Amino acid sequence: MKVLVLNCGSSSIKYQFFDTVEKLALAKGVVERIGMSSAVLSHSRYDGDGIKIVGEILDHAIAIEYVLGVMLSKNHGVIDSKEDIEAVGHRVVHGGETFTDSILITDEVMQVLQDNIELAPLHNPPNIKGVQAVKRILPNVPQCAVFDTAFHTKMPMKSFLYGIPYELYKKHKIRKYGFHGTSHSYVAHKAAEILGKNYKELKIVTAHLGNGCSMAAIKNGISIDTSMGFTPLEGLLMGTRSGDLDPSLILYIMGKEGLSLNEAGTLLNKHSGLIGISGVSSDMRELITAIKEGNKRAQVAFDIFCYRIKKYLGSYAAAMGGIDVFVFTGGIGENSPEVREEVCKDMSFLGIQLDVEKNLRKEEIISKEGSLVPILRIPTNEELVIALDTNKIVEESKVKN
C-alpha cells in the first residue's frame, strides 16, 4: 500500500510517502512557515533528488496541495496521479483516555479529537487541520490517526494518577498520559528483534532524547510508566522545557515576577531547560562545543540533563524489578556519544556497561561484551510505524465492509 504520512504542526507539516510492502520512504519533506509569504517546502526523493520551493502558503490545505504538486511533478515526483495515494496516516498527539490504539478517522473520531483539544491545545488543533485539509483535497482516501499517547494507555493506575483529589481526575481527566509513544514502541520492538529476544518477555527502558525528551519503562510489552505526564512538560530536562519541579515553585515565581498563566506557561515551556540553565542554546551540539570552550553554565546544564536520565533509569529498573535492555533514540540519543557515555557512567551495579569505542563509532549495540544489560542505539522511525498502522487499519476496514 502507498501511504502518505503527515505530522502537522501549527506552522509546519512534515511528510513522508511510503511503500509499506518495501517499508521504503519514496519521498519525504517539510513545509515550514505556513501562514507567511516566505513559506518553504523542502522535498527529497528516495534516489537523492531534491527541490526547495519558496512561496506564499497561507494555510494547511494550501501546504498539502503544494506537497501533492511536488509529488506529482515530472522531474521530482513519485506518483502519476492522486489516486496513487491509497491512505493517509496522521500523527495525532493526544487521544485522551478514549483511544488506546490507532484508528480509522470518522466523523465520530473527529468529534472526540475536538473534545480533546483542551488536553493538547498546542498540538491537536493543527493535527485536526491536517485531517480536514486532506478530506477536502482527497475526499475518497481513507485517513487514520496514530496517537502519541496510545502506547501508554495500559499504564496501571498507580503510575498515572497524581496525588490530587480523585474527583479532579474524574471531572477533568487530570492524569499522566505520556507522549512519544510511537517512538518508544518502535525502538523497543526493534531492540528485541536485534537481540533475537521475545519482546513480551523483556524489561526494557527506552530513552527518547531530542528537543523534547521522555523515557518509558516497558515490561512484557506494556508501557507501565513514562516520564512525560499530563502534558509533555513533566519529566526529564529538555531543550526549552523545565521538566520536573516543585509545583509551588511556579506559584512563587508568578507572584515574584507578576506573571500571567500564559506567561508562566511560556517560561516553563520555551525559556527553561537547557537554554534556561546554560544561557547558550537548547541544542546539545552547541552546548558541548561551549563546554569544550570552558563554559561552566553549559557544563551544569549538561550534567543536570544526564543526571535526570540516570535517576529515571534507576527508578524504572526498580519499578520493573530489573532491566534487560536499555535503548537510546531521538536526535540526542542517536547522535551524542557524550550524553550516552555520561548517562551510562557508574551504572555497572545495574549491569549496564558501555563500550566507549563502540559508542564513539555509533554502533547499534554499544555495550561491552559481557554487559548484563545490552545498551542499544536505535534511530527511531515513527513515520514508518504510522504508515504500517494505517495500512493495517485500512485493510481491516475493507474486510469488515
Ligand code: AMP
Given for the second form:
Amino acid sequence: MKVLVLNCGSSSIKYQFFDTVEKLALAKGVVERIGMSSAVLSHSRYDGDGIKIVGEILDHAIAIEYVLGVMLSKNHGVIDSKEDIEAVGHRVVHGGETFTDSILITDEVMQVLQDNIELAPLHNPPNIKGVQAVKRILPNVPQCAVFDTAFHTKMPMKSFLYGIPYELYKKHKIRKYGFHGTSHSYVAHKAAEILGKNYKELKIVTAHLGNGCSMAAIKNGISIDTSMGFTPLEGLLMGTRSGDLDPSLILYIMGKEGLSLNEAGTLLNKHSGLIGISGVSSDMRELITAIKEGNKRAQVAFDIFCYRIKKYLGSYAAAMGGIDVFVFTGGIGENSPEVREEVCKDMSFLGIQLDVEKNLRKEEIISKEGSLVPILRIPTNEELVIALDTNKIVEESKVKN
Ligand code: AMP
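Show the form predicted together with the ligand, please, because up to now only the form predicted alone has appeared in this conversation.
The next block holds the full complex; its first chain is the one shown before.
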C-alpha cells in the first residue's frame, strides 16, 4: 500500500510517502514557516533528487497542496495522480485514555480528538488541522491516527497516578500519559529482532534522546513506566525543557519573578534544560563543542543530562526486577558517543558494560562481549510505524466492510 505519513506541527508539516510492501520511503520532506513570510518546502526523493520551494503558504491545507504538487511533479515527483495515495497516516500526540491503539479516523474519532485538545493544547490542534485539510483535498482517502500516548496506555495505576487527590484524576484526567510511544515501541521490537529474542519475554529499557527526551521500562511487551508524564515536560532534562523538578518551585519562581501562568510555562518548556543551564545551546552538538573549549556551564548541563538518564535506568531496573536490554535512540541517542559513554559509565553493577570502540564506531550492538545486558544503538523510524499501522487498519476496515 502507498501511504502518506503526516506529522503536522503548529508551523510545520513533516511528511513521508511509503511503499509499505517494500518498507521504503519513496519521498520525504518538510514544510516550514507555515503562516509566516517565505515558507519553505524541502522535498527529497528516494533516489537522492531534491528540491526546495519558497512560497506563501498560509495554512496547513495550502501546505498539503504544495506537498501533493511536488509529489505529482514531472521532475521531482513519485506519483502520477492523487489516486496513487491509498491512505494517510497522521502522527497524533495525545490520544488520552480513549485511544489505546491506532485508529481509522471517523467523525466520532475527530470529536474525541477535539475533546483531548485540553490535554495537548500545543500539539493536537495542528494534528486536527492536518486531518481536516486532507479530508478536503483527498475526500475519499482513508485516514488513520497513530498516537504518541497509545503504547503507554497499559501502564499500571501505580505508575500513572500522581500523589494528588484521586478526584482530580477522575475530574480532569490528570495522570501520567507518556509520549514518544511509537519510537519506544519500534526500537524495543527492533532490539528483540536484532538479538533474536522473544519481545514478550524481555525487560527492555529504551532511551529516546532527541530535542525531547524520554525513557520507557518495557516488560514482557508492555510499557510499565515512562519518564514523560501528564505533559512532555516531566522526566529527563531536555534541550529546552526542565524535566523533573519540585512542583513548589514553580509557585516560588512565579512569586519571586512576578510571572504569569503562561510565562512560567514558557520558562519551563522553552528556556530551561540544556539551554537554560548552559546558556550556550539546546543542541547537544554545540554543547559538546563548548565543553571541548572549556565551558564549565556546558559541562554541568551535559552532566545533569546524563545523570538523570542513569537514575531512570536504575529505577527502571528496580521496577522490572532487572534489565535484559538497554537501547539508545533519537538524535542524541543515535549520534552522540559522548552521551552514551557517560550514561553507561560505572553501570557494570547492573550488568551494563559499554565497548568504547564499538560505541565510537556507532555499531548497532555497542556493549562489551561479556556484558550481561546488551546495549544497542537503533535509529528510530516513527514514520514507518505510522505507515505500517495505517496499512493494517485500512486493510482490516476493508475486510469488515
Ligand atoms: P531529534 O529530536 O531526535 O531529531 O534530535 C535532535 C537532537 O539531536 C539535536 O538537538 C542535537 O542535539 C542532537 N544531535 C544530532 N546529531 C548529533 C550528533 N552528531 N551529536 C550529538 N547530538 C546530535
